[in-house]
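Only one chain is given next, in structure tokens, and it is the form predicted alone.
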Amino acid sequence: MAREDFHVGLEIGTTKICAVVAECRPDGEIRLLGVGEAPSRGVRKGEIVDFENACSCVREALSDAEEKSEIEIRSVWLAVTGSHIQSFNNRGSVVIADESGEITDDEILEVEYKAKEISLPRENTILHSIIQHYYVDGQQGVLNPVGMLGSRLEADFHIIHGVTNRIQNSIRCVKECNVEVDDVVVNSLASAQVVLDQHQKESGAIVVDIGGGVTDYIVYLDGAVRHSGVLAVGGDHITNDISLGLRIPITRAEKLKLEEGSATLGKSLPGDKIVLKNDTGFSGKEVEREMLNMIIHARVEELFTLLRKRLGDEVPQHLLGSGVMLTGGCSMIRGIREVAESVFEMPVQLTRAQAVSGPTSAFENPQFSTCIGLAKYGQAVRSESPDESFGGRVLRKFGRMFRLPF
């Protein structure tokens, strides 16, 4: 299969490293060719803290994906996350210099440059500048101003930035495996490519991707990205709470969370207990089901409350016609949708990658939403710039971003 026929998405997560090899067809369907996985070591809250261990896990996941897809992986689209990722909205404005008043690609590039002329911390770099709206002489609703006549072009952009060295650590980790990085993409933007359709973006929606160490979120209003960010709270925090609250080993707490736990309260029978069998270094124990659920509920409710406060006045709730979309591994906790609905006071859906074929266990699992979304993102970029070489794009210039309808 030719190199341009497939894309590889790689996510270096807190609990799992995932690599997806996918063929993205012109009709928008994604066919998974292979999914590689490896337990994550050396990663905390979505960021690398032990470089050698993390490299070893990435190498294992990529090898697994190569073996299953029977394709040699030379480059990947890399997801990045972490609490250092921040965003804001900004407007750029340029005067049309051409005597005819015709707007060209030069003005499009210049207005984006003007929007990015902001003061960031020295250690930060721009990851994405995503177009929201164009205005020609104050005219709203302009989709593509190229060729139009006017004296002033303005444009609103959503700017996402993060700490350069932390992002470079993830890139270097991949390059240690003799694999290039096509580009880096924030987790939430990648996930949104496959869990939202255009109608949902137009009507307004929040995508909340709950992983092991962090929760990524992105908000669409009127088809454009309005807000995005990362909360340093994830599924591992729930596991830690269970371990401390019930005084059981962390591995038992994780298994208990997934197999027996629920975020819903009041549905357990009085006196209902879960028996934990003896194991090496653990003498066994009985725990009350309602106590387990109380611990899970408290942390999940806290997560959604923090997120709602973070969104605050940035996102008028009455404009979110499609509500909240939950994805990521932690979205599989029983009862989590009901807690989210209670906090956000709007409809909530559990979602996963859409329009995907291949191994059912992969695309039906919300843990793979980001990786599959990376492949679709790559296809969109490739379609926009078919003649541009892939290798090392992100290493040449971090701030570059394609003018795509993300």
Given for the second form:
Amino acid sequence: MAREDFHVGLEIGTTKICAVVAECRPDGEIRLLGVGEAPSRGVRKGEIVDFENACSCVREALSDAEEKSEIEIRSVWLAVTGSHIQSFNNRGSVVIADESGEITDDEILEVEYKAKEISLPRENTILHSIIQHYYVDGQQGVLNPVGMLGSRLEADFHIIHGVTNRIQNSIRCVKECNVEVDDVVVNSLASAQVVLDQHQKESGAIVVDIGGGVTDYIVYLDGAVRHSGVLAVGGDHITNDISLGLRIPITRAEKLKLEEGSATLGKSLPGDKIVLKNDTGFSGKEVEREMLNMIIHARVEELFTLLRKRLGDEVPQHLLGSGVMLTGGCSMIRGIREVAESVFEMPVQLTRAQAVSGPTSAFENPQFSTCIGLAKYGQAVRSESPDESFGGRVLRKFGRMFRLPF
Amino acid sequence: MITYPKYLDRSETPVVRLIGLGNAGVNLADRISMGGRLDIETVAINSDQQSLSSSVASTKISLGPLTTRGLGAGGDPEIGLDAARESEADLEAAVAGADIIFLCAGLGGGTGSGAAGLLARAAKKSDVLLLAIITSPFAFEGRRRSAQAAAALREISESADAVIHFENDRMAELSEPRQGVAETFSCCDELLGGCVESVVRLVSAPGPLGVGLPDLLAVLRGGDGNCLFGTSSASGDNRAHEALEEALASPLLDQGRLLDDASSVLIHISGPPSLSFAEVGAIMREISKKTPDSSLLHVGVSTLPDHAAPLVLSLIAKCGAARSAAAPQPRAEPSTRRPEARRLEREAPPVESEPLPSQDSFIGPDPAPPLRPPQRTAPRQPQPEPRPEPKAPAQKVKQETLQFEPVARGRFEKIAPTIIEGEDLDVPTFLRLGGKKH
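Now show me the form predicted in complex with its partner chain; what you just gave was the form predicted alone.
Then the entire complex follows, led off by the chain already shown.
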């Protein structure tokens, strides 16, 4: 059976690479057809450090997804992350030259072009320019000015940019597997597509996607992206801390984090010990539970404190009605919600992809939020501009308009 | 006027003077001299009395007091030129007696564009090595200013021995998009100040493999006046590599790509006593890979007694000297340049030349006399690199309370650190907080 309307999201993560094949129903619902996964090698902090290894892992994940969905993957939506990705808000403004004073699509394009006219370091490229609000002759909060009359059109854009070569590395990695890239999407933007619903975007929410190598965050307010960014700290750091702090091998530390670790303090009895069984090359050890939790707590608390500090400068916290949404693999650490609540001082929810059907094991796992979000993003972009040829040249599309209907 | 000590055997030592011309030039000269890393004589020349009175220069010359009545040239190079003619005797006095003159000027305005050519000719007449440090206006200042700047630059390059040219439009490369205006400008001044310092250091530092004024002359003389400059400093295990990277990353060198066109290159390496021959060798091998086979390399190495001194690398290259006979126009660009660089250059003002001041005369028979005690050069740290390089990991670790290695980064040992607000986030949080928590 030929399915025309499906999208594939691919995320090259630090701990695993996953590919999601999803069918997009006209009503906006996403149905997962298959999820392919492969443990990741050659990726650190969300960026490729060993190209060949990463390529073979991507190939593995893609063929796993093809097998499970019984669909041949020709092109994917690719998530990118890394500490090089930065963002800011900028306003563009144009004078309506047309005598009738009617605002047309040309002005909309021009105002976006103006907003993107900013000096970036030469090696950087703009990944997304997302419309926040239009202003017509100073009138605020115009959502779609096409057809309106005015003499001056202004627009606030949220601009996300990153280092061209590092983004290209991810794209080349996918192309090595003979798969085209529809477009690249920043992790946080993709996650937000499925984690937040329209109401939450309106009332204001922070999405924090804590992955293996990096933490991506994005803030929505009044239905528009207000702020976004990447912090190069993730689950790997917790594992590393445990390994160094308790002096156990990394693999043991990872297991201990998943099975026993918790980010809240004071919940265990004094002197409570965890016995690590001996293994080849490891002679066994007893570790104090409170010590383990203290290590995790310190890291998680610091992460949230840094985030809050970064957001505090940009976004008035009291305006965020829907609070904080935690997602990503690392959000499964026990007690992380309590720590987040005490740092952000607002409601925190653990979330995963919403309005999705298919194998529950996939969409209920917060590790797949980004990937499923990619598919939804793809659908949204595609339905905005249906004429565009499938699998077009990615680079040409950088800087294309992404006016999302959300 | 000149206060350098004369050493017994040296009848003369190079006298270096820094001249700031026009508002932009005076600002730049002030910044360099206020940096306090060089003790050279500064002269401020301007037609605007107000700018002069706030300058820290030791000598101030008011240009054309009758022509402009101390009110500046108002962006008109004709007025600037008239003012300069009126004060021609003062200009000649300002250049007299020096061996090396750094002329700082911002082109495109009135005083800088109008008077720079005259001052350059005066310097030429009195046989001084003139290195012009020129900035050209932002594109958003309009085409007229660009045209004025281009005309003035042509005039200067005819008389100056070398021209270091920085386009203000490239300032964006030096800074983050949201950095403050003042910071951005100071990055630029830092970069250009670094050029001045490296030349001064080069002609004054003693060393086992010395370079001096004659080498500088050999590099700068002839050619079309365009020079390339890179300077950097680094310390730590990987200092040779880091210093090289950073020097080549200078916006004045365009990642070393502009070296393709260099006809001669002067390399000066100074460092602590631990500077090894292998490090010098490694740097030189890398540089020779980037330069054409035909280019002449001059190498200078000096060591400082200070063990904590960083490795400081300066590169000065002259491009296109071989071509100069065929291409009399100083701005004619060699075809080997990157297309982008060429494109930039054709836009209104000359874009990308980083000329050095050159010198026609030098003073002593031995051009590399130990002018000053060598320590003087140790603390200077020109930082042309705009991106904040990771500094040494913040070592707040309390080693006494926890039995770990001072900086334990575990699996992140070999990859770029995540540094936020001065803390290396790859070091376990509990280690960094260690002291506070218990």
